[in-house]
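Shown next as structure tokens: one chain only, the form predicted on its own.
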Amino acid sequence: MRVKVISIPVLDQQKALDFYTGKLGFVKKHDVPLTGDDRWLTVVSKEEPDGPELLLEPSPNHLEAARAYQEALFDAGIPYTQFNVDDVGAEHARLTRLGVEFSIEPTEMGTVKIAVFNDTCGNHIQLVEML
């Protein structure tokens, strides 16, 4: 068993896409149109293009139980999900200097310096450092 697409809701797939290939530095790996507005969206990490695919999923304007998940996290402050980088701080710098709002600032947690931002598109988004 391998993982090979991850979920994260988005209510804009277009708005998502420029986010996480513009600020993130995500690569496009599949955009194939699916149903109306729908796409079958993905992007990957440049250092991985065969890894695990992040799927930029529409479902918060279609099923209202997806969108009140989403929004109870979002205003709870708790991260949808995380990405795991090299240095936490060099991160921070880089995406603070192209716009990105961080609620959590880099912390030292245990075994682990975190920073969490938001994707402006209805999630925050959790950076993880392993020390």
Second form
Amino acid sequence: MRVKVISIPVLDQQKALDFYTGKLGFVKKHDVPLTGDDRWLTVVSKEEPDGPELLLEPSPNHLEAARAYQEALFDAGIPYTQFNVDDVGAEHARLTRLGVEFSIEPTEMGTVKIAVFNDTCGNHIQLVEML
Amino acid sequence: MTFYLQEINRIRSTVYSNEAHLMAVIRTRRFINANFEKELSLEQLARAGFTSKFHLLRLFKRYYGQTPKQYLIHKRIVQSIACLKRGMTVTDTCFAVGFECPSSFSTLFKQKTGLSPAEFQKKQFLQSALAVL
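Okay, that one was the form predicted on its own. Can I see the form predicted together with its partner chain too?
Let's see the whole complex now, leading with the same chain.
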């Protein structure tokens, strides 16, 4: 058994693809048309092209419970998932220059430094640097 | 203030309030990261963290969820993966990342990744060949 795909719910797949590739620096891996405008759309880290794929999943548009869950997490400021980086400060500065909004600025939290940003697709995402 | 920020502040004040402990384990981890390819004893790590070795063992496990030795092995395995991907031989990789003998390196590598270093390298080679096709 292996971890291959991890899904993240997004309200607009194209907007999500633009954000995750254009701002965050992920690379598109699979883009398969499904029904309607839906796509099996995955991105991977440039640093780990053979690593787990992030599935940009349009579930909030099709299932009310998924939308309610996503909204509840967002309103509470809870990150949907997190990505590891080598330097949270540098990544925060780079993304801020690109117009990304942070709900939590770089903050030391014991043995990690974290920051949380809005992915513009309905989620907060946490960046983590191991100290 | 969001619920998440409140929780972060609460956890930070209850779990991570001891600055001296935090600095000891963070210093130790940084020392391992900078010296993983050398032979490292618990005594050396304790000196790097300015604490006693038994105290360091407890603290490191508490804050990082593994002992310094387990973290050192993890670090060496991660580095060895990078070396093998670059095409370095298994024996050269073994010594470059700080393991003392190829057999113990192979055993640990297989425990952590599910493949022996040679199998891992073969798989990498096959994937690159397929990517070219």
